[in-house]
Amino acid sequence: MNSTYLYAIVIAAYLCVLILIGLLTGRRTKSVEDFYIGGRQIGPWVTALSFVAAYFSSVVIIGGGGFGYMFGMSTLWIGAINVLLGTMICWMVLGPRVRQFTQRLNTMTIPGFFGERYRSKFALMFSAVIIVVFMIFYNVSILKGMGHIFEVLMDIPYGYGILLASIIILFYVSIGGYLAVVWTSFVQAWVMGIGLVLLTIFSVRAIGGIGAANLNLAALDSGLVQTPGIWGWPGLVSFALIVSFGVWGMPQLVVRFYSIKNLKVLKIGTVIATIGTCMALLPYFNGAIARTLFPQLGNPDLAIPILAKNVLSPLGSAVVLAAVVAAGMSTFASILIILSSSVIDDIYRKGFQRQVNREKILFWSKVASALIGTISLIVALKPPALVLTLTAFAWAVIASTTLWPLLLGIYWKRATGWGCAASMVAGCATSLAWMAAGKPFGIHGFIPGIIIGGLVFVIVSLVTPPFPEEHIQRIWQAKSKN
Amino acid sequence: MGPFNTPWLTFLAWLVAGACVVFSIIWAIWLYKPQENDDE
């Protein structure tokens, strides 16, 4: 069978499963809490694997392969730090308290938590606006990544590829909300895992074993097997930190802790998420292997697609393609829910203090997710140069804005609203300025953003009045009435 | 040089990932004890 037809059949079957999940979960989405956080009733497997799927977009699989191709085996450390800091420690440190505190404060979003924890409308609005603006840029980059995959592997024109993926995502997100997102992400995590493991087994076999891969890489350049190798410490460490510690401030991932059923379930989820994230090492590893098999690739981002096409059967290659598309779709869908809740619940209802009944919020949240998805799609069809530049800033800016207010908000009773607001502005401005200056010393903008944001938070909190004891008691010791 | 012709510092990345899995299991079974009234 022609491989293009095979790809189309596998992708079509996969998309049908997503539509089915959208229809099934749509029946269970009856309230705003269901739409935003699945009614806080999500189990460990679905929470953990949907976290993994949302963590790794197609940009990571394709881009990770590209990094492995360019810089070699030292990039395995990015995957390892993803497992250590981005997942295991993140779940242990943030998970329990975020779950408890957000329920006590009755909040469903990250900006909503800031608004209640710090009694600050500025923190609510500033974080919501930053999330909306930069998440849209991030979504555009994800759509772009998916469009190029369709183009390279299936010969589907860029515009048609992203149109197809977007319509399916908008359908199931608008109907099923968060439940549809986590259940489709659960399926997508399995597709990603199977695709990456399959690719790894066959690429190692093609090169003659891991030892042979390392010898061949060392023959090309010994820096391709050494750590930090040809990338150098500043680039490797700062990149590993932004894609690991930065996760602690990413709303589409942190919201998983809001929605998990209870703390016992969270324990099991931590183990599953840690195991699942181990697949993060595989794109880098496969990218490095591709360097030995195809040393003359013009574009490093083609490493994974070309490797899949050459070492796998057409069916296996189609599964890897489905994995890459799955990675993009799960992240895009997770972000749509965050965007919808930020616009409707945070900015419109709380920020502008509109009295809207719960049914109307649910309706407008569905409309908002469809509209925002459509805007992302239109921008992605022909992204202006400025948007492309800003997509590279998205993670750094969002994480620099939200990370300290979240972390210190659940661990430091002395944290104040002024400290939070000053930290948000300083962290955001520093990371933006650093990236705009062209990343001096090869250091990612997240690093200065997070250092300045943290310092400003602590200093301003210490020189401004603490919250009254009753407010702190409410957050730290109040018990849920539910 | 470590296993599979990998320099030890590079090979350590695989070990770190494996150690995380083991530690998360130990944490879940023995170290993390949510209180009854924490379970909201």
Second form
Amino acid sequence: MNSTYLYAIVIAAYLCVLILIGLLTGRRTKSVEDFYIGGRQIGPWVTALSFVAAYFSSVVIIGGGGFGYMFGMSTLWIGAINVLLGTMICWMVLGPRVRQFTQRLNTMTIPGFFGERYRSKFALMFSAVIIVVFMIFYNVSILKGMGHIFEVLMDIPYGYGILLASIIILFYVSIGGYLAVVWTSFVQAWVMGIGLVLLTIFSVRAIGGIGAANLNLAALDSGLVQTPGIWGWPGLVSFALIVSFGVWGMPQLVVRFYSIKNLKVLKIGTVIATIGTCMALLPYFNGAIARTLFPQLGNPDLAIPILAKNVLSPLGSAVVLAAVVAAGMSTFASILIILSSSVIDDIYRKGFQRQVNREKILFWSKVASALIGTISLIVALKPPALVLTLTAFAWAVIASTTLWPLLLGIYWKRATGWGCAASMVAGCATSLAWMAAGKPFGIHGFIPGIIIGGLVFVIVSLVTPPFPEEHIQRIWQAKSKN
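Having seen the form predicted together with the partner chain, can you show the form predicted on its own?
Here we give the lone chain, stripped of any partners or molecules.
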């Protein structure tokens, strides 16, 4: 059978499964809370693996492979730190309190939590606007990764590839909301894992073993097998931190803690998510191997697609194709839910104080998902940078804005609304200014952004009046039975 036909059959079967999930979950989506956070009734396996799928999207499979291609084996440290800081410690530190506090305050979004926790319309509106604007950049990077896979493996023009993926995502998100997102992401996590393991096994066999891969990389450039190697310490450390600590402020990932059924299953989910994210090391590793096999690639983002096409059978390549499409779709779908909630619930209903009944909110949330997805698609047709570069830019700005208000908001009773607002503005502005200046000393804008944002938060909170005791007691009440 022609390999293109085989790819088409595998991906068509996979997309049909996603559509079916969208239709089934659509029947269970009856309220706004169902659409945004699944009614807070999602179990540990689905929550954990949907977190994995949303975290390690086509951005990591394609973009991580591209960075492995450019920088070699030292990029494995990024994946390892992702597992430790971005998953295990994140779930342990944020998970329980985010679940408790957001239920107490009856909030379904990160901006909504800020608005209630800090009694600040500015914190609500500013964080919502930042999330909407810069998440669109992140969406573009996801679509770009999927487009490259269709382009290389199926000879489908880049634009048609991202159009196909976008239509399917927009369908099941608009129909099923968050329930569709987590259940499709659950399926997608398994597809991603199988695809990456297959690719790794056959890539190592093609190069003659890990030792041979290291020798071949060293022959090209010794910096490709050393740490920090070509990166340099500032670049390696700051990038590892942004894609690990950045998770702590990323709404499409933090929302998993909102939706999980209770604190008991959260502990189980922590273990599952930590094991699942170990797959983060594989794209970087495979990208480094691709450098030894195809040293003259013009675009590093093509490393994984080219590698899959050459070391796997057509069926194996089809599985990898499905894995990348799965990865991209899971994250893109998660972000659409976040962006629609930010636009409709946070900005329109709460920010502008519009009285809208719950049925209309649900309807307009679905419309907003479709419109935002369409905007992302249009921008992705002429993307401005490498996949992982776009991701790091978006994550740096969003996390510099939201990380401290979220973390200190659930751990520090003395945190004030003025401290939150000042931290958001300072962190966001510092991150943007640092990147506009060309990342001095090789340090990514995320690092100065969170440093300045954290200092400003603490200083301003200490010199401004604390919240009344009744507000603090409302947030720090006795632990609920959940």
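Residue numbers count along the first chain shown, from 1. For the two forms, the rigid core is made up of the largest set of C-alpha atoms that agree within 1.5 Å on superposition. Just so it is clear, the structure is predicted and the values come from calculations on it, not from any experiment.
The Cα shift for N299 between these two forms, taken after rigid core superposition, is 2 angstroms or larger.
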